[in-house]
Every structure is written in structure tokens, then in C-alpha cells.
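First, one chain by itself in C-alpha cells, the form predicted alone.
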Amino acid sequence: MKYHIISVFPESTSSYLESSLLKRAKENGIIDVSFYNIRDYTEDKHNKVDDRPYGGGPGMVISAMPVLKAVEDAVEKSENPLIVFFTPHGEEFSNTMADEIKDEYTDAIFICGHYEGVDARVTQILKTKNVSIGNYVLTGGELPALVMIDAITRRIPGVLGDGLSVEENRIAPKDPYTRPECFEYQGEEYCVPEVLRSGNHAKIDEFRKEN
């Protein structure tokens, strides 16, 4: 899979992209990721991604031409790319969206948009697949992006080194403990729950369906 990052600020997510799961992903050549830096593509001497909102109000809009550009760029890239817009209104993210993607689609381009937004014809242009992770808004689409990547990334096979790793393909715990079995901690004592440590799997897993 091949995520390709559009961006005014592309560095802001290489560090988590460069650790963990998603590092040895790329490591292993099972994923690759390309920047494009919005700034790059534009035609002023200050390199000026950003304009006043027709109609007034705050802030700065991104204009259109530099980001379609950059998308451009990616496209000829790719083989068969989907192209994702992050808005508050957009569809909701989930494991669903994020096996869709990786089974149809050999690419993904993520427009993160900046400031009070990307003038809409962007969208309109390239009939953008609209997704958000939460109904709240956040900066910039750079948090929304990584988080599609992982969510993407650890569903591929391979990634994780065994199926049963991903989450709904096994009977994980909505607490889990690990050792030691008990310690104490400002006067009180805190012990792993007696089923854990009994060995009987029949009455643990029975334990994790519960919770």
C-alpha cells in the first residue's frame, strides 16, 4: 500500500510514521509513504498557499491550484488511488472504511487541509472521498491522516505477523493485565483477577467475552 501525504506541513508526521508497527511496515517494503509539500507547487516568489475567504470572515483559505497540483503529482504516481479529503462532515472512519481502502485500492492520497480549509472546488474537482475520525475539529488533516495510515497499515497481512493480532479477530479484554500478579501502591493492594491466573482457558475466554 502507498500513502501519499499532502501537506503544508508534511514533517509534522514523520516522526510517528518513522517508529513501532508503521516503521518495520515500511522497513519490510509492505508500505510506503511520499510527502508533497503544498508550497512547493505554487507559482509566488513566497511560495503562498493561502488567501482571504470570499464572502469575509476569519482567517485563511488554501487555494485551489497548488493543491491540485500536488495531487497531480501523486496520481501519476499511483496505480489505482483513492483520493481522501478530511472534513467534520464527512463519512465516519472505521475498521470497515479501513478494509475497503486496503482492498480496493492500491493508493491512498490524504489532502490535509490547514488553516479555516481548502477551497472547495478542490473537492469538487476531484470528487474527494470525504472522511472524518470524530465529530470535532482539529488543526490540520495531519492527525486524521496518520491515524487512517495505522488503522490501514495494521490490517494488511503481514504487518502484524498473525491475523489473530487484529483486534476483532480475537477475544481481546477491555482491561488486560500483565505481571506481577499483585502489588501494592499507597497502602492498598491491586491483584490481576483469580480467573487470569487460574489456566482454565474455557473460563477465561468466558471472563473476556464478558468484558
Contents of the next structure:
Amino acid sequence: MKYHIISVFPESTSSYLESSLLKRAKENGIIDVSFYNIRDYTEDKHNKVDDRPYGGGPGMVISAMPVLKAVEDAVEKSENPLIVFFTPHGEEFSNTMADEIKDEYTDAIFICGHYEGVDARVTQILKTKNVSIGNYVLTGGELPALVMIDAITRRIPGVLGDGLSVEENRIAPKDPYTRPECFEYQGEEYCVPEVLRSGNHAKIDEFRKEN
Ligand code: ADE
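Next up, the form predicted in complex with ligand ADE in place of the form predicted alone?
First the chain shown before, then all remaining chains and molecules of the complex.
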């Protein structure tokens, strides 16, 4: 899967992508991430990405043309891309949507807006898939892009490294424990449940399923 992040602050996402599972998936060639800075697609001498909204109102709106040009660039580098626009008014993201994207597309192009939004002609022209990651308002689309990249990538077979990629199929403990077996905290002793220390795998699986 190839991801393309279009943003005014594309570098703000890079440290998360350079850690843990996503870093490994990148190193193994399972995913690839490209960044497109909207400012690089402006043509005026001040590299202005936004302007005042028609009809008045607060804040600034990101101009259509540099976003359209950045998307064109990403589309050229894609095989079968889905173009996603982030907005709190979009369709709510879910595991089902993650699977559909993973199964039906080779590339996901994420348009990350900021300020008071992006000129509405962008979504009209590109017929974007408008996605929300939840019922709250964020400052921009960078966090939603990372959320989608993470959730989609961990569902690609082989990424979790144990042959069972999808959470629903794993017997992963909901309440995990690690060493030490017992510790004291503010006068109370807290111990790992006896059955997990028993070495009896049938009983352990049964305990985990029950929990
Ligand atoms: N942009 C601002 N808030 C958002 C949200 N909750 N989901 C997706 N994009 C957003």
C-alpha cells in the first residue's frame, strides 16, 4: 500500500511513521509514504497557500489550485488511488473501511486541510471520499491521516509478524501482564492472575477467551 500525504505541515507526521510497526512495514517494503507540501505547488512569489473566505467569516481557507496540483502529482505516482479528504462531516472511519481501502486500492492520497478548511471546489472536482475519524474537531488532517495509515497497515497480512494480521482473529489478551509477578503500590499488593503463571496453555487460552 502506498500512502501520499498532502499537507501544509507534512513533516509533522514523520516521527510517528518512523517508529514501531509502521517503520518496520516501510523497511519491509509493505508500505511506502510520500509527502507533498502544498506550499511547493504555489506559483506566487510569497508561496501563499490560503486566502480570506468569500462571504466573510473567521480564519483563512486553503486555496484550491496548489492542492489540485499536489494531488495531480500524487495521482501520477499512483496505480489505482483513492483520494481522501478529512473533515468532521465525513463518513466515520472504521475497520470495515480500512479493509475496503486495503483490498480495493493500491494507493491512498490524503488531503489534510488546516485553518478554516479547503476551497470546496477541491472535493467537488476530485470527488473525494470524505472521512471523519470521530465526532470531535481537530486542527488539521494530519492526525486523521496517521490514524488511517496505522489502522489500514496493521490489517495487511504479514505486518503484525505472527501470521495473524487481524486483531479479531488473534487470541491477544485484552488485559496483558508482564514481569514482575507481584508488586506493591501504595500499600497494596498487585499480582498477575494465578492461571497465567501456571504454564497450562489450555487453561490460559480459556482464561483469555473468558476475559
Ligand atoms: N478535521 C477536523 N476534525 C476532523 C475529524 N474529526 N476527522 C477528520 N478530519 C477532521
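Positions refer to the first chain, counted from 1. Superpose the two forms; the largest set of C-alphas matching within 1.5 Å is the rigid core. If you're wondering where the values come from, they're calculated on a predicted model, not measured in any experiment.
After superposing the rigid core, the C-alpha of E18 moves by less than 2 Å between the two forms. After superposition on the rigid core, the Cα of E181 moves by 2 Å or more between the two forms.
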